[in-house]
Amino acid sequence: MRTIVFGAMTALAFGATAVSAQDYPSREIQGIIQWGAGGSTDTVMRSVTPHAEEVLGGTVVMQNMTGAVGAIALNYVADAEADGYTVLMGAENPMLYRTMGLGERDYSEFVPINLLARGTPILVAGPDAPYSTYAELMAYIAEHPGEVRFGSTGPGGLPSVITAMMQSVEGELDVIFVPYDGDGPALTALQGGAIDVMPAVLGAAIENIRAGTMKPLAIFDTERNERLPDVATAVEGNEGYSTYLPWGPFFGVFVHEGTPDEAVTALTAAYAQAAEAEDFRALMDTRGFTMMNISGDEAREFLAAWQSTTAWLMQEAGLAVNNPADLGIPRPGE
């Protein structure tokens, strides 16, 4: 009799699991955004996710969880149950955590649901800055050591990578670095005069550039951007940048390894379709982002290549805490 009851209970449990998987999502999904409100990652995720909700037939409740260059959000999702109901909405920063000594985890512990888009870095200044080009900024820094205030979002963030790139090409910059918790607050500070210069992603700065509340100094790419065709590239300012460019941040949706295949499949399909929504693509184009919309092995290969390039850039600039070679991160091209 006990065997019969156990068998019945097992069948019921198996049936419940099957129904749960088939009905995913059966409750609200928690979307954890690595950065603060108003920044690039926040803008991308709040634009694409409503379209994914329509495909899923469920609700994704988004929450900004800031701190530790995104590590608090990543650890929160990594420590949550891998059931598909806690999703990480992040940027590139975790791929530098081990190199920068910020943590032992990166996206290798996650399934890339979708790498949605990538951005182009740009160096911007306040509208009243006494320099309007990259060359003028370099000359001003040389003539006014320790005076120019650079916005920063901490080690491993876009500003730190671009700054490392600049110092690798130009030599040590005698400037003051002022930290902020995300590019949204930093760009607000730039417009208010609290800082002078900010390396940012084009998508987060372009509307302010068009409004005249900040001015572009250089596009960090190998070719001029059609959205700001009059702005010179960093390579035009110094050919040394061609070693590192093109380079840029990216935005993606992830779940922890071990998430049921049914949830991964549903989320992947939902975000792939959402990324094709006309208004989302139009927003990405307007904001200066380049669409990617990749998942699976293609996304994993992109992540590995990005980590290799950036980790070794930080190492060569003397900013890495841990040697990428000791972490098993190959040099680009190896």
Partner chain sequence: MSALMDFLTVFTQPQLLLLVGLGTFAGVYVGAIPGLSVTMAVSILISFTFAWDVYPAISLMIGIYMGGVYGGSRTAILLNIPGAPSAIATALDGYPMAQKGEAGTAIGVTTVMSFFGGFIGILVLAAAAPAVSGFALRFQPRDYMLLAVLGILLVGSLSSGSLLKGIFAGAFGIAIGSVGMDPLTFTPRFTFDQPMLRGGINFIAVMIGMFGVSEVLLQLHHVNTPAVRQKISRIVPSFGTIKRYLPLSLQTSFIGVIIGALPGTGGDIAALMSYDHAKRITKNPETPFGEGAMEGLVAPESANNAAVGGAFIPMMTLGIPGDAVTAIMIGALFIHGLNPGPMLMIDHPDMFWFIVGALVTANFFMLIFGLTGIRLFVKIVEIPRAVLIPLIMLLSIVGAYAVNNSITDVYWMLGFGVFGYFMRLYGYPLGPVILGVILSRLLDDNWRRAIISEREDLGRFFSGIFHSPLSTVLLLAVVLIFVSQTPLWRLIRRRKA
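Form predicted in complex with its partner chain, following the form predicted on its own:
The next block holds one chain only.
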């Protein structure tokens, strides 16, 4: 009996080697999502990929692989065979792994298939907060040292980068940083009054702003956002921010360096077309994300610039574990 089973399996194995000479994709593709089910990376990837599947004429099986701020998923894809059948669906975090001492690898080992979109940071406060603008917040902090509670999400997260920017532009802020494990729980805490101010991504806060359960203080961008035209930008509050902005988290699809050109080309074309799909664009728009849909060298340049800005910002804020200079990350503008 056992010999029969094994015989059958070997036969299948041989049969299948003959098939794999076909064009890409000859079998299903694994899409490894760096973050948990229900998160924004998950939602974005699960809504763009069905369109890409149509173009590819193949199947992408998506898996959430969480842990260690996404490093588990990154390492999994980096260690898999670079044949185009294992794709990483991730966010910006890996570009800070080396600086923050969270890992040795980042996207420089990967080929960017598509950087889909980027988010816009916004500073929000509870509806009853005694300040309604960026300037009023700064004045309030100065008058009430050590009282205002800022939500944060650990070193390297969006809030830590934004507060690092604020400290670099405004000088040391005497506030309390209360740590949360994601912007969702932190924004919930903001509504419950456990924290007072929270730097978040626009999409996560926009519905609450519309409902009046959160108050927008400043958009961290160089231009006002068309979804919230009345909210002033941080640059309007302090010219110093123009050094760092625009800045924002992003989502992208990657394959490991060394993947055959055929696969890279097919995937790039598929995701470029998928990102143009109307319902996907509408989704990104309602969630307040700015579409990028870039790939190739353009994407590489974006990644390098992003890494340089952010890593040096963390270094100047004293949050970096490893000096970006030692890691070969150039200073912004160098």
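Positions refer to the first chain, counted from 1. From a predicted model like this one, the values you see are computed outputs, not experimental measurements. Basically, rigid core = biggest C-alpha set you can superpose within 1.5 Å across the two forms.
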{"query": "Which listed residue lies at the hinge, A73, I29, R118, L102, rigid motion between these two forms", "finding": "R118"}
{"query": "Whole-degree rotation of one rigid part against the other between these two forms", "finding": "18"}
{"query": "Per-residue C-alpha deviation between these two forms [A200; rigid core superposition; Å]", "finding": "3.3"}
